[in-house]
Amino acid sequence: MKTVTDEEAARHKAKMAKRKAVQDAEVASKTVEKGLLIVNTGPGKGKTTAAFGLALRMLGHGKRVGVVQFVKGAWHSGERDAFAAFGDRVVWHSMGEGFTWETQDLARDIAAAQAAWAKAGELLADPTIGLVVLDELNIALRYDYLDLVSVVETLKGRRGDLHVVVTGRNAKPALVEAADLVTEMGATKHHFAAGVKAQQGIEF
């Protein structure tokens, strides 16, 4: 461990003391509060794990959570499971039948969006819910399964507290354009390409 001298200390210290007179200032000019729009998308991993920590973190403050998978439906995860264990505090649809490319029926996969879309409508107008997580979303929007203006202006359109996450590759940048937040997850490096295969609890 390296030894640290008096005067470096107390260099430390005045450093630490003015960053943490910026930080304040900075955090203390911020005063609006409201619910946000947003969106994590990208190539990357980690779009809807990054959702249900948000979900995570509102039901430890309390507040109630609702979940709409546009594309999951198909197959069992371990996240559902886990959040079933809060009861009524979480409402959660898996609406979705799998990849366009697995289901090989253009009119099934639009009519699957729309049901979804839907029972995401019923979930924003439920005013006991804090936070709504869209879960692929960018996959239904992207391949015009809904119609995007309507989608963006009831997003824009909730109630000013609510919060809502949407998910999945390809934003579209009208979405973009109304969220608050924007995440794009990066692919650096991913597991696949070394031919590891989808695993429990790490990718379902």
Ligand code: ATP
Second form
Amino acid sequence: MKTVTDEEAARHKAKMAKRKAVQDAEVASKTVEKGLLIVNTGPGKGKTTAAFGLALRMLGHGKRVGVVQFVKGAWHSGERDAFAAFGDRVVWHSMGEGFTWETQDLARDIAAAQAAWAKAGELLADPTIGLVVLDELNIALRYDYLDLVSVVETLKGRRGDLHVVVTGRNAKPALVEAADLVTEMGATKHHFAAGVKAQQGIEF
Ligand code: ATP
Ligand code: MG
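Right, and the form predicted together with adenosine-5'-triphosphate of this protein, after the form predicted alone?
Entire complex below, previous chain first.
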């Protein structure tokens, strides 16, 4: 283990005091309060789970949360059951019929996406909700199941203090452009490639 001399301790203290001043000035320079449009995209794992992490954080502050799942619905997930424990503080709509290669029915996929977007509209208009999660909306936009321009306009026109998280691979450039915060999850390594199947509590 590293031992610390008096001189090193003094130098460290002076350096940290300087750093704190810089840090404090940086924090003080940020004054804007706003509801954020957040996009979690990219090929790596963590888009949906990060969105639900924010949902949990909101709930911790006593806020209500709305969730629309555009693709999932046909199967159950641990998060859905866990959020059910919050009662009516979480409004949850799983509107998907499954992956496109599962349904194999284009008209049905489009109808499901449109029904999900209608539910999303209700949640976006609900003044008691602080965060809306639109899980896999990017997938519905990618396949043009929804009109990109009107979706982006609706999201931009959200209430000033409403936070919205959109997840899914291949976020459309127009949505990225409209967003305040965009995170690209990178696929550095994934266990699927090593033959590991979907694990309970990790994938669902
Ligand atoms: P999660 O729900 O775990 O946060 P995600 O939302 O980032 O994942 P999706 O694109 O929605 O990922 O894919 C859902 C499933 O696909 C997850 O179970 C995830 O583990 C898996 N997955 C994500 N990225 C990869 C990848 N690069 N290769 C293989 N499978 C992946
Ligand atoms: Mg996902």
